[in-house]
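This document starts with one chain, in the form predicted on its own, laid out as C-alpha cells.
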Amino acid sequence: MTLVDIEANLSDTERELRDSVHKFASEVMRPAGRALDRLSDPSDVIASGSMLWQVFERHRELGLDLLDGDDLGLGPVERARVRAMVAEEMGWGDAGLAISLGVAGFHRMFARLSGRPALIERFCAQDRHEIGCWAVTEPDHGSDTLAVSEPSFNDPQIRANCVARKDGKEWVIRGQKAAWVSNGTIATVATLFCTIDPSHGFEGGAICLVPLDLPGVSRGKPLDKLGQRALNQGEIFFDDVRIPEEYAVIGAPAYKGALEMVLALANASMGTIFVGLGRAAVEHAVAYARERVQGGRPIIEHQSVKARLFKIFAQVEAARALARRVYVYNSTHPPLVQYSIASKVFCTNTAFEAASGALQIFGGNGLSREYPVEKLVRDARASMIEDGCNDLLSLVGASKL
C-alpha cells in the first residue's frame, strides 16, 4: 500500500524524477538502511566494503547529488518542489541515510553564496565527489549554538569550543566539534561554524569552507546511536588548522542573519523528510493490518484499528501539506525562520506519532527487529532534537510572532 501523492499540477518531468527517486529510495536506501542499522559498531557503518558507500555512489549516477543546482530546465516553484518530493522520498527510504546525503552538499551552498569563482570552481565542480558536513555542535553547545532569539546568543560570558583568528591573510582556527556532527567522520569538507569575535558571544561567528585534510585536522569515532544508525556522526577536532581568509564565506556582522536562513533551509528539509517517515509507518501499519488476523478476520476490520489507522494516516497528510507548503515558499522567497520551525517541529512530531501508533498496531511483532517499524520508532525519535531540539527551536519560532 502506497499512501497517493494528491500534489496538483505536477509536470511531467516532476513526476518521473519524483518516481525515480521513490526506486532510489526501495531498492537501494531501504535495504542499505535495515543493513547498516543491524550493524552493531558504527565504525563497520563507515567501513571500506559498507553499504553506505554503494547508497552515496547509486546517489551520484543518478544526479541527485547536483539537486541542488539550477540545471533542472525547471522554474524556482517546480524546482523547489521537486527538491521537496525528492527528500520526503529519501524520507520514506531512510531517514538516516536522508540526512546523510543531503548535508553532503551544504558546502556548495556556501561557496555559491559567496560568489567567488575561485570557490565556485574548487567546491561546487561536478567531477568533486566531496562529502559534506554542518560543523556547529559543540561539546559545551548545542542547540543554544542556533538560539538566535535567546539573550545567551550575544552573551560574551559564553565561551565557544570551536574559535577562529586572523593572522595575515589566513584563518587559524583551534578547538572541537561535538560527536554530532552528521557525516563528521567521514567529511572530506566541513562548513564551518565557529566563533571570531568571542566579546559578542556566539553572534561573534563566522562560516568557513574547511578541507579537513588540512594539517591540524582530527576526528573522533563514530558515534553509537539509538537511531538513525546509518547516519554517521561524530567530533572533528582542529589544532591551529590554517585557511586562506577567503574561505570564510560570511563574517560577524552578517553571521547571525546567515544562522537564521540556514535553519530556514535546514528545519524546512528536517519537516519533508520526516514526512517520508510518516508515511512508510502508515503503508506499514495498514499492509499489517490487511494480513493479520485476529478474533477470525483481518484486524483491519476492527474499528478500533480502523481508526487508529485513519488518525495517522490524517496526521502524516496534514504533515506532508505543511512541509511541502514551507519548502517551496522558502525557497523562492526570502524565508520566514518561523514557518520552517513549525514545519520541523510539527513534522518530526507527527513522525514519531504516526511510527508509535503503527508500532501499537504491530502489537509484540513490533517490538520485533524483524518488523520494520520499531527501527522507525527509533529513528524518528532522534528528529525530535537533531538539527535544533523542538522545545528550543519552538522559543525561537515563538519570538517571530
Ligand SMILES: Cc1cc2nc3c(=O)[nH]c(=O)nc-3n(C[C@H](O)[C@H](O)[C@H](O)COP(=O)(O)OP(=O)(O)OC[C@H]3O[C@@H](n4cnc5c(N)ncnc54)[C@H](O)[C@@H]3O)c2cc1C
The other form holds:
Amino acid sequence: MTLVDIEANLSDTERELRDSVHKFASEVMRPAGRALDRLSDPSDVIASGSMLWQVFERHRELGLDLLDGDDLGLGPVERARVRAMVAEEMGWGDAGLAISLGVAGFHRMFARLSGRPALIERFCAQDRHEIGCWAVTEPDHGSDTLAVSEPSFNDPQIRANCVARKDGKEWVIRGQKAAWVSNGTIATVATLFCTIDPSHGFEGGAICLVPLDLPGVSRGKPLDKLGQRALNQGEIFFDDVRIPEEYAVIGAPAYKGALEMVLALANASMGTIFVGLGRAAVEHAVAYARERVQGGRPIIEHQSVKARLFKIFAQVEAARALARRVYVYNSTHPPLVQYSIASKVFCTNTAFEAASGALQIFGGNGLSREYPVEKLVRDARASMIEDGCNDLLSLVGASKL
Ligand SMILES: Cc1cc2nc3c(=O)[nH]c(=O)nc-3n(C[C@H](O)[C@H](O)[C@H](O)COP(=O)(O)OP(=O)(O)OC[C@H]3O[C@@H](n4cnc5c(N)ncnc54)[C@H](O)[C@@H]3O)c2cc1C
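Following the display of the form predicted on its own, present the structure of the form predicted in complex with the named molecule.
First the chain shown before, then all remaining chains and molecules of the complex.
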C-alpha cells in the first residue's frame, strides 16, 4: 500500500464503512468511470443501459443513507469522519461519478433543514429514488452567483437569468440555469438558487426545491467537456414553473448566509473527493515507476523519479490532513467557510499537481489513453473551476481573514 490511512482511533464501524466504499470504488466506480469517459457522445452517458445506472443502483445498495440517522451508533465526529472518508474513497474511484452521486442527495439536506414535515416526506422518502442537483450557475453569471464577498453581489444592475415571483400561495419561476448544472440532464429534483428580489442583485435570492417533472421545465443537451466526463451536466429551463410557497426553503434575508453555508459544505466535500483523486495519481505513479525499466533499472531507482514521487506523496498527505480536519470541524460546528475554501483550493490544486506529476513519471505513456493518468489530469483540471473558480473562491475566503 502506497498511502496508508494514518487516521488514529478509527472505530471498527468506521473502518468497515470505509473499506466497503473502497471496494465499491474499486469494483464499480473505476471501471464505469473509465468506460463512460471514453464515450464520445455525452448523451450516451445517460442513455438507458448506460453503466451510470448500475453505479447509482450499487451505490443505493451500499446503504450509506444510514449515515443520515442514528442507526449505526456513531457520534457526530465519527459520522463526519466517515463521510469524509467515503467522499475520499469515491474520489479515488472516479471523481466525476463521486460528484454525481454526491449532488444526487442535495435536496434532502434542504428539505431536512427546512424542518417542514411535508417537505421531508415529499423529498426525503428513500423509496422515491429521486436524483438531485444544485442549480446556481446561469448562462450570464458564474462567479457572480458565488461572489458573496464582492460589492457586485448586491448590485441591482447585474440582472439574473432566473427569477421567481410570488403569485398568491405559489412561486412562479422563469428563466434558465447554465449547462454546468451537474446531474442537470437526469435530476428529478433541483435545489434551485434563483433571484426573488432583483433590487438587491444576487443577494436578493432564494433557495427552492423544484420537482423537475412540473409543467414548464425543459432541458438542454448534455454538455461535452474535457474532464469528469462521467458526470452529466446540462441546462435547465423554467417557463413559468409553479411551486407551492413552502418549497422555497430559504428567502431573501437569509440567502447570503445560506449560500455561504452551502459553499462551506460543498467545498469541504470537494476537498476530500480530490484528495482521493490525488491518492490515485500517486498510487499509479509508484506502481508504474516500479515496473518501467530505463537505463537498465526500474525508473523508481532513478533519483529524480524518487524525488518527484515523494513530493506528490507528501503534497497529497498534507491535503488529506487539511481536508479531513476541515470536513469534520465544519460538519460538527457552525461552518467556517474560509476553511472549506482553503481545503477546496488546496486539495484541487494538489490533485492537479499530483496527476500532472504522475503523468510525467509515465513519460509518453502518460499521454496515452491506454493508461489511467491522462484522465486524472483532465478530471483534476475541471475541479479547479467546479463549485467556484479557485481564484474567485480565494477572494471570498480572504474576506473572512
Ligand atoms: C465540473 C464542473 C461542475 C460544475 N457543477 C455545477 C453545478 O452542479 N451547479 C452549478 O450551478 N454550477 C456548476 N458548475 C459551474 C461552476 O460553478 C462555474 O463554472 C464557476 O462558478 C465559474 O463560473 P464561469 O464558468 O461562468 O466562469 P466566470 O465566472 O466567467 O469566470 C471566468 C474567469 O474570470 C475570473 N473571475 C470572474 N469573476 C471574478 C471576480 N469578481 N474577481 C476575480 N476574478 C473573477 C474567474 O476566476 C475565471 O478565471 C460546475 C463547473 C464545472 C467545471
